[in-house]
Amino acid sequence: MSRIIVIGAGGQIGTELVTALRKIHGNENVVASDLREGCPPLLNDGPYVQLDILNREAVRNYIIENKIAQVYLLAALLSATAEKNPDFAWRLNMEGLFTILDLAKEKHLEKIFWPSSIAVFGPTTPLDNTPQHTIMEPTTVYGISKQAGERWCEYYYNKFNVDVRSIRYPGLISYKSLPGGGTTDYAVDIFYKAKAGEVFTSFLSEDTALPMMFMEDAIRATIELMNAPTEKIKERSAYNLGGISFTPEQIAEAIQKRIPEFKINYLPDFRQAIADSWPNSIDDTAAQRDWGWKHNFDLDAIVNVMLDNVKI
């Protein structure tokens, strides 16, 4: 069985992903690796490492000495965050990527995950179900590396055939893990002030538009897509992957479906002039034909599970 890590597994993709990753291949041949010391107790059913990607040395070591096959590079700094702070943030997302796509190159991995993500997009581009291949001119260092990753890792495959699978993430939606810092985060925080009956306060006005999706399909994508026939895949910049569209007023009508006393009002901040760079809604055809794409959680799916489950 193939070994795989999947690197920065502690945060809100991370934590999920391996979990589903280890019911296929077992506990044992999935190593969670993420910056802290101490494995986050929902990784503590199989391997641990402390992992700093910038480590290039320790890095390559590890996988070299360990026989890893797969990586999923998550580790990043998110656009929120990254806006705090762009010479780090440039630096950790792009060198980390160099550390996989090279050791791919040197042929000891077979295949390689990073993720996208629709910040890739910027003001220019079409909002309203943005193409696969567009006008691409992000404002935000988030989205400017994410552009230049999906550049190299399309230069790594035509050059040295470097079996890259990327996805365009739009926003994503779990209650099993917080967030770190984008600018879709608000659409998580809202179910935690509505469980504790709280008046929450939204960063993005109300008709702000953005696409969204539940983690559940999130995860599933991303499995599919590695599972692929390397055939299948024909974009090896990144695929474009919708699930739902909706603003902050329709997330809290949907709420107020089961509680009918949330209130929400709206104080836009910096992270509105990101999102308005982004699109409205996303046109996934290219990964429906490529490799089945289809998501199964719409608005009212997704605000069920979250009460549900959302412990205050």
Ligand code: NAD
Given for the second form:
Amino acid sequence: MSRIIVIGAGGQIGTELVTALRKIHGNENVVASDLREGCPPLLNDGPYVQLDILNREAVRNYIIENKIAQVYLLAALLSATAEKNPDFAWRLNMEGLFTILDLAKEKHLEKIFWPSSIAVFGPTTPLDNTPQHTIMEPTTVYGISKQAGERWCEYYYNKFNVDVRSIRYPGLISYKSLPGGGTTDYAVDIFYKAKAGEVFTSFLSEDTALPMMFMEDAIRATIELMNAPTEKIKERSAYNLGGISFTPEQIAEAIQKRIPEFKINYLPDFRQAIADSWPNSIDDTAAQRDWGWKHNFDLDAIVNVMLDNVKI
Ligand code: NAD
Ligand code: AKB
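Given the form predicted alone above, I would also like to look at the protein as it appears in the form predicted in complex with the ligand.
Complete assembly follows, chain above in first position.
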């Protein structure tokens, strides 16, 4: 049985990914790890270790000494937070990746998952049904770090046969943990206001369409990609993953089907420019063709699950 570590396990994706991996591989075989001192309560059914991904030696020692075979590297600054601290965002998002890629190059690891994002695209990209291979000129530090990361993943695969796999996640919607500072966070925040009976002020304009996905779909995609036979993985940069696409106005209308008195208003801030540079929708036929990807949750299904489960 391969031992697995999820680095950045306390965040929006990690919380649900660790739980899903533990169901498959057994609690003891999936180590949760984060910068935070204490284990997040949802993850205390298995091992937890406090690690700073920027402490290269500590990460290397832990992985080698504990015979870890697979790493899911989630620690990063997301788009909105990264714009406030570009130097640190670049350092965190890149140095951690090299630490893990090098461990695999030295044959200490069998497999790596490292997430990319729709942020790799930019204003010169065709924004509707964005293809797998297209113009990529990202304008945010986050997008630049993800695009550079993709190039390095492909390089390590080509030069050193490192089995690294990646997905360009769209905005992820979840109720088990909160999002960590992205441009798509409004699509989670809106449910807390709707359930509290409060007016929601969107930091994106009413007609800003972005690709989105329910967390359960994203976790399933991650596990399906990691379980796919090596020869099926044709993209060693990162796979487009489409999910669905909606605007703040459309998600508000979907919520109003359940809560007719719900109200939204719009006060765009610096995140509007980031959203405007990203695709409206994504073509994920490469993921469908190569490893059989298909999403399950449409907008109404997401709204129903979120309204049923968000706790205020
Ligand atoms: P998040 O901000 O919710 O979680 C990141 C976690 O990393 C946090 O728990 C944080 O404490 C931890 N962390 C930060 N610095 C660390 C360090 N130095 N060492 C160890 N841990 C550290 O982020 P998320 O939404 O779970 O995203 C995880 C990954 O997925 C990121 O690479 C992100 O770019 C990518 N992604 C996320 C989304 C999304 O919508 N959530 C979309 C596209 C890509
Ligand atoms: C963000 O908004 O920064 C993330 C992402 C799409 O990468 N949710």
